[in-house]
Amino acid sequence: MPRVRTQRTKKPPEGFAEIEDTLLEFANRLKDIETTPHEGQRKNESLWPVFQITHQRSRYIYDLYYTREAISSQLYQWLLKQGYADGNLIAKWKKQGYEKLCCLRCIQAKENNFNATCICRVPKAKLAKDKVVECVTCGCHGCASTD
C-alpha cells in the first residue's frame, strides 16, 4: 500500500500527474477487493486478487521505467519509496529466469513443500500435458520464464 499524502510529506517529482490516474485506478481496485465479500472461500484464495493487483501495479512502474523510459529515475525512486511498486519483486524481474515472476513467494523455499519452488515455477513443457497448475499461494497458472 502507498504511504498516505499529508502536509509533511514531500511532493511527487516531474511527471507523477500523468501517472497518477493509473496508479488511482489500481488503489481502487484494491478498495474493490477489500469489500467484496469472500464467503466459500479459502484464506489463501480471498488474497489472490490483491496479489494480482499489486503485481500488475509493479509491472506498469517497472515498463514505464525500464522497458518505455517515460519516467525518470527520481521518480521511480520515489515511486519505490512511496509503495507504490514493489523493489523486491522488480530486482527479481531484472534477473535472467525471473522476468514472468508473479510473487516472491513463490520463490521462497520455505514456503512451500520439500523446501522447494513453488509449482508454479516449473515449465509447462516439464509437467503432465492433462495437469492443471495452480500456485496456492498467489493463484497464478505458471510463471516460469521458459513458458
The other form holds:
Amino acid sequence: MPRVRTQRTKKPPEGFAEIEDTLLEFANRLKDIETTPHEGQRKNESLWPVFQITHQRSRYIYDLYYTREAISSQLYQWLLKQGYADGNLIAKWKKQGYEKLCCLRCIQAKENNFNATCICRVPKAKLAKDKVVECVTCGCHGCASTD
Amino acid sequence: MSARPAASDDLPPGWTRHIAPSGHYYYYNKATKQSSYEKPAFSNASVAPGESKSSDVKPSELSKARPDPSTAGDAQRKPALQQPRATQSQDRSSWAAAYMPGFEQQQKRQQRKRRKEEPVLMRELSLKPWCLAVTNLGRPFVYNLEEKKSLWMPPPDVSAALELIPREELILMIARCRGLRNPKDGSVHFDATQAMVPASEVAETKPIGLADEEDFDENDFVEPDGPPMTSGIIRQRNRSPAEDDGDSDSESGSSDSSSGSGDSDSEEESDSDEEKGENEAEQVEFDEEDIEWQIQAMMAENGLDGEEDIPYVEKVKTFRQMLMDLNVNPYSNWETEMNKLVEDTRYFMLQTASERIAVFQDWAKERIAELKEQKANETRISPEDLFSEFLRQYATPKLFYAEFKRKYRKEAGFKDSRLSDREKEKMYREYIDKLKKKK
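Having gone through the form predicted alone, I am curious about the other one (the form predicted together with the partner chain); can you provide its structure?
Then the entire complex follows, led off by the chain already shown.
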C-alpha cells in the first residue's frame, strides 16, 4: 500500500509523471475490490484479488526498471520505499526458479501442513492431468518457473 | 443467418421467406419477430402466445437433438468434483472483471463476434449407424444416423470406433471445418478424406450444441472457408456453468479417445504457459492456438505449404507497426494497453499471449529510449525561468504572496511541482521588490 502523499512528503523523482496514471489505475482497481461483495465466497477467496493486483503492480514496476529500463534507479527506489511494489517479492524474482513467484507466503514451507511449499509452486508437468490448482493463500493457478 | 428475403406471395402479411445456412427455408415475421421452419398458416393472423411457441420449431427441435451436457458430463466426472467447478466458472466472470481493466468491454465485444456453431464435415465410423461430425468451431461430436441423435460424449462402443481413425485425418478434418483452405493437397495425402461428407447434405445434423444463439445477424455470419484468423475469440462465453462443464468434458473426452494422450499432454503444457491471472479470453485463444499449432505440425510432417508463409520477423514488424499506429503508451502495462489492440486484425499476427507480451516489452523498451533521447535533445527551460516568466505576467505589487498564491494556484505556471513553495515565495518577493524600485 503506497503512503499517502501530502504537501509535506518528499516530491517524487523525475519520471514519475509518466507512470502515475497507470499506478492510479491500480489503486482504483484495489478500491473497487474493497467494495465488491464477497458473499458466497470462501474466507480466503475475498483476499485473492488484492494479492493479484499487488502482484501485478509489483510486476509492472519490476518490468519498468529491469526489462524496459523506463525508470531511473532513484525513482525505482522511491517507488519501493513508498510501497508501490513489494521489494522482498522482487528480490525473489531475481533468483533462479522463482521468476514467476506469486507471493512470499507460498514459499514459506513452515507454514504449511507438510512443511513444504504451496501447491502452486509445483510444476504443471508433475500434477495430475486435469487438476485445477488454486492456492489457498493468493488464488494462484501455478507459478512454477517451468510452466 | 444468411437470409435472402423471397417473394411472399403465398404467405400471410408480414411474413417473409428466407434461406437458412443449412439450406432450409424458414419464415420470419418482422413485426412479431417470430421465426419458424413451418410455413405460417393464413387463418390465425393474430397468433396466440401458446400457438407461437408450438410453431416456433427451432428451440424445441434443438432441445431434442442437442445432447444433454449435464448427463454427458456426469458420465465421466466424479460427483464430488461437480459442485466446486460449477461455482468456480460462475465466479470467474466477476473475478475477471475485477482483475482485468476493461474486461466488460471485451466481453461485450466477444458477444458481438460470437458465431453460430454448426456441423461442417461428417465421416462415417466403422460402427455402422454412427458418424463423426465436426462443427465449424472444430468441436467433434458423434451422430447416430438411424436414431438421428447427436452426442458430445460418445458412448463407450463408439469411442472405441473413434480410436480407429488416424490422428492426422482427424486433425485435418477439424482444420478444414475451422476454415483450412487447401483441402485438395490434404486429400492427396489422406485418401480417407473422401469419406468426409459436408454435413449440410445430411439435413438433420444441423441442430446441435449452441444453435440456440440466434442473436447474431447477417454480418456476423462467417463463411465456413473464411480465414482461421477470424474465428479467433468467438467461442461461447455466456453459457451456463453446467453447459460449460459438459462441453469441456466432452471435448477433452473425445480428444482423448480419438487422438491419444499425446494431444492432451501438449494442451496441458501450453495451457500452463498462461499467466496465473488468466481470464477466459486467453483460454479461448488458446484453443485456437492449439489447433493452429496442430495444423502447422501436420503441414511440416507432410511437407505441405502452410497457408500463410509470413516469416516471424515480418509478423513482429506488423505487430510493432500496430503498436505505433494505435497510440499505445510504452509506459503503461500490457493488460491495459491490450484493450486498445484486440479489435485490430494485426493483433492476431502473433498467436500466443506470451509472444505478444514479449514483443510489447521489446517495443516499449526501444520506444522509451527514443522518447528519452527526444526529451534530452529538447532545450530545457529551468523551473526558475518558467516561474519568473509567470511572475512577469501576473505579479503585481498590490498582492502579498499569500494572496497571489490563492488567486493563481490553479494556473499551470504556478503549479509547476519542481519548485517548493518557499522558493516560489522568495522569487515572488524579489520580483515585487524590483518592481517597486523601478517605480
